[in-house]
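Just the one chain here, the form predicted on its own, laid out as structure tokens.
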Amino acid sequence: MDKDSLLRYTRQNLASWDEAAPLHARINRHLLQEVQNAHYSNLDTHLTRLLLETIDIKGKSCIQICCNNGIDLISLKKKGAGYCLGIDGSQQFIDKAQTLSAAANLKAIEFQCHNIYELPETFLCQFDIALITVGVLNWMPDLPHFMKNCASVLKKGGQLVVEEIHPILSMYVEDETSYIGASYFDKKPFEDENGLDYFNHVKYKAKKNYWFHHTMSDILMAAINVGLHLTYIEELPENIGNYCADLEHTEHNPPLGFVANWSKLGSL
């Protein structure tokens, strides 16, 4: 994808997320109290097991890419991570993350506003772990470029950890009973103006945003092609992203999510 198109898509999406931030803040007021709990964690059990038992994040430097309001990185810090940095292209969500981090009274954790496609060079090869949690990959118009930037912030031997909605759900239309309504291989950007309230699903006239479907092979190959070595992947039957959640309870449910880990082999 050419640079002009890439930045047009991402900046339009970020403007839509900035617009949604006040609505999310009203819904998440309880978080100011919850993050003060020493044992607070927003991390799924599968992701927690991967981070603590397989990788061991204790004392390691971590960057969360597209961190939203920061609660996953705050959770990681509470589980013993070293220096933590959360980045997101939405200043409104970075402001929320900073507020929650202050309420949690944590040290050695920061949040900064950066578009993942426009990272400062000072981030290169600085982190032991890069974390991506649910609801990131489908906002990326250029997945190979995204993975290249994710790999670039890791030290040699560093780990990229991803928890995400399973790509097969892109085939489904969400309803009281979700149903298949799209091709798994459809590459056209999905354009939406109905808003980004994925908590209560309230529709509002929103700034236009764009969503992109990537297959599982797209994700795996984008990482492989930038020198990342897949060391773990698990497909999940549980609802982890609050999209088509009814499918978890169907007799023949598809995979709803996955967690994966890649190791950086070289110095790219």
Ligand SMILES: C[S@@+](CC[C@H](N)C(=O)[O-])C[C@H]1O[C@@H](n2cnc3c(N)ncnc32)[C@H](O)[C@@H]1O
The other form holds:
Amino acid sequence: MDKDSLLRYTRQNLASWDEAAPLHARINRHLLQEVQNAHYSNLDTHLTRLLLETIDIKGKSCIQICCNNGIDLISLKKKGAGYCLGIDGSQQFIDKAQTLSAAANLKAIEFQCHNIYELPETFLCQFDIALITVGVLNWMPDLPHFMKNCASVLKKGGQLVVEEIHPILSMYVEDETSYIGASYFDKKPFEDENGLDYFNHVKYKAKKNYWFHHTMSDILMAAINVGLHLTYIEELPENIGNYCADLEHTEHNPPLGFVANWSKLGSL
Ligand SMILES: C[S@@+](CC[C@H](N)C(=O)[O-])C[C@H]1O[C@@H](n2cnc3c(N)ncnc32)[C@H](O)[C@@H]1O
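Shown: the form predicted on its own; wanted: the form predicted together with this ligand:
Time for the whole complex; same chain goes first.
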């Protein structure tokens, strides 16, 4: 994708995220108290096992890409990670993340506002672990370029850890009983003006945002092509993204999410 289109799509999406931030903050008021708990964690069992048992994040430098209000990175820090940096392209969410990490009274954790497609060069090869959690890949108009930037911030041997909504869900239309209504291979950007209140599923007249569908092979090939070596992948039957959640309990249930871990082979 050419640079102009890439920036047009992502800047428009980020304006839509900025608009949603105050709404999310109202819904998430309880977090200000919760993050003060020494054992606070927003990470589910799959991600916790991967990060603590398979990788061992203790003392390692971590970057969370598209960190939103920072609660996953705050959780990682509480579990013993070293220096932590959260980046997100929405200044509004970065402000929330800073407020929450101050409430949690944590040291050596920072949050900065950057579009993932416009990262500063100072981030190159700086981190042991890069983390991406639920609800990120579909905002990326150009997945190969996104993966390249994720790999670029890792040191040689660094780990990329991803927990995401399973790409097969792009075939489903969400409803009381969600149903198949789209091709798995549809590449048209999905446009929406109903807002980003995915907590309450309340629609509001919002700035337009754009979604992009990537298949599982798009994700795996984007990683292979930038020198990332897949060391673990697991498809998950649980509702991890609050999208088409009813499918978790259907007899012929599709995977709803996946967790994966890649290791960076080279130094660039
Ligand atoms: C659904 S949240 C996912 C993060 C986290 N797992 C969560 O559930 O809060 C998606 C985040 O990606 C950020 N984002 C979307 N496009 C981005 C871009 N091009 N660069 C940086 N951040 C971006 C949004 O601002 C938003 O905070």
